[in-house]
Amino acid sequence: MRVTFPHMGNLWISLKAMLTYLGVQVIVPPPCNKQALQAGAKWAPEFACLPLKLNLGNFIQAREMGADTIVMAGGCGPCRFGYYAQVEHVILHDLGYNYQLVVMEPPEKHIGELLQRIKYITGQNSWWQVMQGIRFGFRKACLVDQLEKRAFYLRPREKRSGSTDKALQEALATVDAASNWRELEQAKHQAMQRLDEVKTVQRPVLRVALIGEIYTLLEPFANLELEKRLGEMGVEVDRSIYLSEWINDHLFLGLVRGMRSSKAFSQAAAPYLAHFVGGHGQESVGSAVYYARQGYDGAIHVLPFTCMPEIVAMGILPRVSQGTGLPVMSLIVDEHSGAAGVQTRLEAFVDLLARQKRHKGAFA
């Protein structure tokens, strides 16, 4: 059996360490990329979101690398994303790819399947060697979302262009290189050593939220490297989903204490959005509200073309923005998107948000 999934940011790091650790051979596709795009876009339906083409491609490229299993993660409620296993799974045999594909549904609505789902990846391994494995992936997972936050704060600040990417990259590759838990603990010292060598120079910085749909706010190719512009722009990011919390919410139903919890988010919606729409769309908004309460300049939603559960959202924010004085923008992606237009409407959204400070008096 050799393991493939499709890239979601680096959920690869996460996965590959987990699956790898509990001896399961891994083909991880290669980094989304134009080519992947268009392979997915060509045989998926046409109002299908990104997302949905973007793992085809990644699953069309694996299968050529020798992959012979998909691990898909599954969903319930009012999106579409809980049955786009079965449909690529459907698209990937009518173009003669046999995949066997295994199915993660969530915890909470099918713990039966998804131990069988895993019992079947894992094969031999006792149930106590899982656990570690999962433990494995997890602590890289958080690991993983420690040195992006890091780089969320060095990028607008670094005194050399550039700098802050090329370290977070090497930094990432240690993780990643890390195979038992004893490298680990080397990886995240000397990982945390290299983003530290970062030379900054002190400067007054914007502070914008990216909030949305979990696939497009973690995949850097999907929503065309936001915080890597926004950053070389002089903005400090922070996001609204991170990976480790993701898992903690929906995999460990919580059991981590210390995390922050979408449950937050969802409470902070309640005056303009009281009950679960699909996705993230509840999240989105309650999210504009928490940023809005912690001060920062702005916020940017980014969606996926005709992602139903964000449109809701987006049709709301403007109440939001209102009420709370968050100047926020949605930024919708598909196949479509161009890096020049995305960038202009980033630019005019920074430049608003800096006047607005500057008439405020707190941006010297």
Second form
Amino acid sequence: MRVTFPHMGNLWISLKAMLTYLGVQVIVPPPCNKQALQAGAKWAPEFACLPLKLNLGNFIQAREMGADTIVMAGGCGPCRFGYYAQVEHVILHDLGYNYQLVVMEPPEKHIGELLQRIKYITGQNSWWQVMQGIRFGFRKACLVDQLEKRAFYLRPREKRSGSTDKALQEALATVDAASNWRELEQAKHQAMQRLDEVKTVQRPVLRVALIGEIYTLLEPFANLELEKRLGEMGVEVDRSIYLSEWINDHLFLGLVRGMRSSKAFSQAAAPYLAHFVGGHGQESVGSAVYYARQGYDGAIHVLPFTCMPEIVAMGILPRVSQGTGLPVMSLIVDEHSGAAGVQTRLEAFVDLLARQKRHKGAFA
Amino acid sequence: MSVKVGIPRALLYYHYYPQWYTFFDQLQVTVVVSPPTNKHILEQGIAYCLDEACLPVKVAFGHLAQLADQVDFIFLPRLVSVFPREYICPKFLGLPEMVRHSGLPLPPLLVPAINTYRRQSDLMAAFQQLGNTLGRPDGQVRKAARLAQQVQQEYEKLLLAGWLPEQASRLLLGRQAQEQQVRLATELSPSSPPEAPEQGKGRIAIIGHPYLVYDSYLNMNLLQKLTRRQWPVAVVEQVSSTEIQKQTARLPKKIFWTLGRLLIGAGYHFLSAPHVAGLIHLSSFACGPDALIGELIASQARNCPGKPFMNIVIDEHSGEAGLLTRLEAFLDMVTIAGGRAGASA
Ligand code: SF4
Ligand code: SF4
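Next up, the form predicted in complex with the partner chain, please; the one we just looked at was the form predicted on its own.
To see the whole picture, the full complex is given below, headed by that same chain.
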């Protein structure tokens, strides 16, 4: 059995860690790239959302590398993610790719179904070992998030352009390479140190929050490297969703203490949207309120074309913007999005934020 | 003067109008329905709704605008779930807020949450809430709600027997309601019972959401175009719930969208039904659920070469000429595939 899974930013580091810890043979698809997108967009329904198209591309590429089993998450609606796996499977099957599909999701009948699926993948390992594997993967997810946050701070302040990215890539590779707990502790120090080597200069920066749909927030290929672009423009970003927080919210049901939870966002949404709308639509509205309270200079709402929950949010965000004074720009991405267009829009938005800040006298 | 409540002729109006009408009528509330979609309604919808929304949602905004200065309240339920363990579409969940924050000047909205995700009986709670908002005593509300649900059952029976929604509404609700209803979209006279849906070989099945299939402005008279060419149609509402259940049981995972489940169940049924010669999936540009549902039906249709299948996608820019060309080509294909039996004679 050679297991693959879809990409979503640095999720692969964590998943790979968990599975290899348990002795499962893993095939990580090539990072999301143009070929994957082209293949995915060719075979996926036209109006499917971008994540589905990229997933499909990942699976096609992984198949060519010898993968034969797909592991992915599922759900029970109302957003489309809950039916992704099945539709992707049908498309792959019609293309002649015979994958074994294992979907991890809330079971329809009883919890035994889910446990059975986990056992299918993890084989001879005891439940205790499985728990350790999950812990190991989660630990890596936490580390990755820490490194990314550090990079968000460094990018707008780096002395030599590109030095943060280089350091971040090396740091992530160090974390990926650690194959047991002892190595992971060492990797942590090395990785942090690597980022601390980035030389910075103190300069005034703008603070912009990235909010919206989880996949397009976490996958740089999907959002045309939004974080990097903004960093280069002298913007310090924060993201409304980090992988470790998402895992804690959805898989551990908030058991890990001291982590930010998306619940706070749904609560903050109340004056504008008091009902869940699937996906992270309500959280998107709430996170705008939250970041406005935190004194951010602006927010960028990222969503895939045809994403239902985020279209609801998009219809409401102008009101949030009016009510809180936080400028919000929506960025819809799909396979036709071009880097040049995105760059121009980002520059215009950042300009506007800088002007507003100068106007308030808060920007030297 | 009694209280006037407006109901937009949009979205699930086509599924629930007799029920909603009966409930309000029993509480001595006057119901005003917006007129059938027309150019002006569509334009207003486009003006007030965000560009990225799908056509049916935009059109709903237009219908709301129509009612704005005619009524005391507008009925805009939050349709969370109308069937246990299922949803309609995320946009239905957030529609009330999308409307509230759109800048559309409207009278107060009545927004009961209709949520039968846990159990069907929770529908009663929504009616209670609605009745209380209108200041009616509990007993009267309960009675009205019960009658409304009975009427709904009758309505669904009529649909199953082959009546189209507006005809069935008219039959059920009688004269009083008739005045509110505008002329029917089809050429069938509402007084003559329809041909049994399973009869008449060579039907074209239309698989689509009710707000596209029965809005003849949006679909550019698709149903009429077919009946004029002597192609009787078959629609989703004519497939029994047991049959839908049987067909969807073949799926590896339960479909959690009500409309999507009906579409797939009906689609699979029509693919194997001898009275159906071809299938048209009518969907709207960028519809979320349909992107996936359509793929599942299309994949199945590829294995039924004798049954031509076509997807028609409509949006506010769709032109009638394009539709006609595609329709003619499709009907030619159906004829070649041998589906014309009975109809052309
Ligand atoms: S949240 Fe949006 S992009 Fe993600 S699966 Fe749902 S509809 Fe698609
Ligand atoms: S189901 Fe499709 S057409 Fe209906 S509201 Fe949702 S996206 Fe729009």
